[in-house]
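Just one chain is shown here, as structure tokens, and it is the form predicted alone.
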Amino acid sequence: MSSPVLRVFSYLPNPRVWKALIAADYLGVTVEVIGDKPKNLGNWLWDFDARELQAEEKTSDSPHARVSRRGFSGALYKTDAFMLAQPYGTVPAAFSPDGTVGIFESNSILRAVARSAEAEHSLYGRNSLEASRVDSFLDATLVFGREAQVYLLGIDALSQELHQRMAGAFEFYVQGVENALTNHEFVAGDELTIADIAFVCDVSQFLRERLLSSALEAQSLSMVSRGADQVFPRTFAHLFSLIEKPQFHKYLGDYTKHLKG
């Protein structure tokens, strides 16, 4: 095996990891993921040489205990170089291999696996204007995935309002996945990127509100992705095209098993 080209720390499973991973397949390069269950990370210390700490080390003195934010709950215990390298403290978190470079948020990590890699097409486009048109697309969906975490962090409880805002963000993103798929057989252009690896797992993970929808109900709120696939079906053809992929359907396969039903 090749020396990784990345290391990850992070909850597992990931969809957000897998974006690093499924790239790096394709590509013939390493990236070693290292992490837990979320509820369990608070028994980890986040660094870049991330461990599982001991009981007597999880204390309220420690030098290395934060206050947790985004998710999680009770104490964290991350390290100054990790916050040095990760200023915003978050997961998924990657290092350089020498751990001297941090780089975070999922779409940074993939930009950096697809650079990582020397080869005629390095997923990443063939000249700086079609790296620049993946490029929008990975912001857009920085911007879904974002509204797509605080809904189903919140499903249990949510206003109206932030049920409406995700329904517009997801109506907002995947039309505009739809109208580029009009005339091209990828969501950039005429071949597989880094795009359509991002798109593929977070509206993946957005879908899981459909094992979440009896929370909806509950609430007398609808899944916002009812009848998506009939209202947009370039966009689901290509997801559900995209996960049957060897690269794709070695992470997503289980996960995903619950959309076929």
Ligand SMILES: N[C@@H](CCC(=O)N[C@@H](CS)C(=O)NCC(=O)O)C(=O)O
Second form
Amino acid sequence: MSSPVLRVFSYLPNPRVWKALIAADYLGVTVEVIGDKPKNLGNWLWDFDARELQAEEKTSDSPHARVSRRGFSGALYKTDAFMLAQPYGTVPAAFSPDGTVGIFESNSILRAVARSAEAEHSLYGRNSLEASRVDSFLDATLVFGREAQVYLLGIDALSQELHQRMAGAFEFYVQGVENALTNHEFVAGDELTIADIAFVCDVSQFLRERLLSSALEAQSLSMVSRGADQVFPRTFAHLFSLIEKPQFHKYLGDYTKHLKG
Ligand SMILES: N[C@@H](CCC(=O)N[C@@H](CS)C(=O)NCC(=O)O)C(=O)O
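Having seen the form predicted alone, please provide the structure of the form predicted together with this ligand.
Below, the chain from earlier opens the complete complex, with every other chain and molecule after it.
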């Protein structure tokens, strides 16, 4: 196995981490992943050298104790070095192999993997203009992903406004992908790029709402993605065909099994 191009710390499984792993598989590079189930990450020291904490280290006066911000509750234990490398304090948190450079935001971690490959490849476009078009989609995907994060984390007690925001964000993002696929086989052009990888991972994560439909029903709210396969046929055909590719299926196969029913 080649030496890792990045080390990633995260809760696992995490579709945001799969972005980097799918790209790494395409490129034949290695990404080292360290982590644990979401509920266990409060028992970890968040650091380049992340490790499980002993019970006696988890005290409120620990120098590492910090109030969690998004997707976690209670205290998380993050070192000062972690916070310097990862100023938003989030996971997935990637590091250069020597730990000196922190890279955050899953789309940027994905970019870092694409940039790490020495051999010529098309994953990040074939020139700077194509790379910029890929970036355009990655940015659009992040905007969508942020709305989806707020929506999914709050799905047990949504306001009408939040539900509508999600519906608008989904429609806006997916309509753009649908338009882009009118005359191209892939999201950013005629070849597979990291824009397709981010698209598949973030949309698959959002489509977990289908597993949470009872929470929506309890609030008399509709499923945002209901019928979307018909409204955005190219987008969903692209999603399903990419999920079947071995590099994607390895990570997303089980996770998206519910979409086939
Ligand atoms: N847009 C970011 C989302 C990262 C994020 O918000 N991570 C949350 C967990 S879902 C986190 O690390 N929260 C840490 C905290 O609550 O302190 C990405 O794609 O990497």
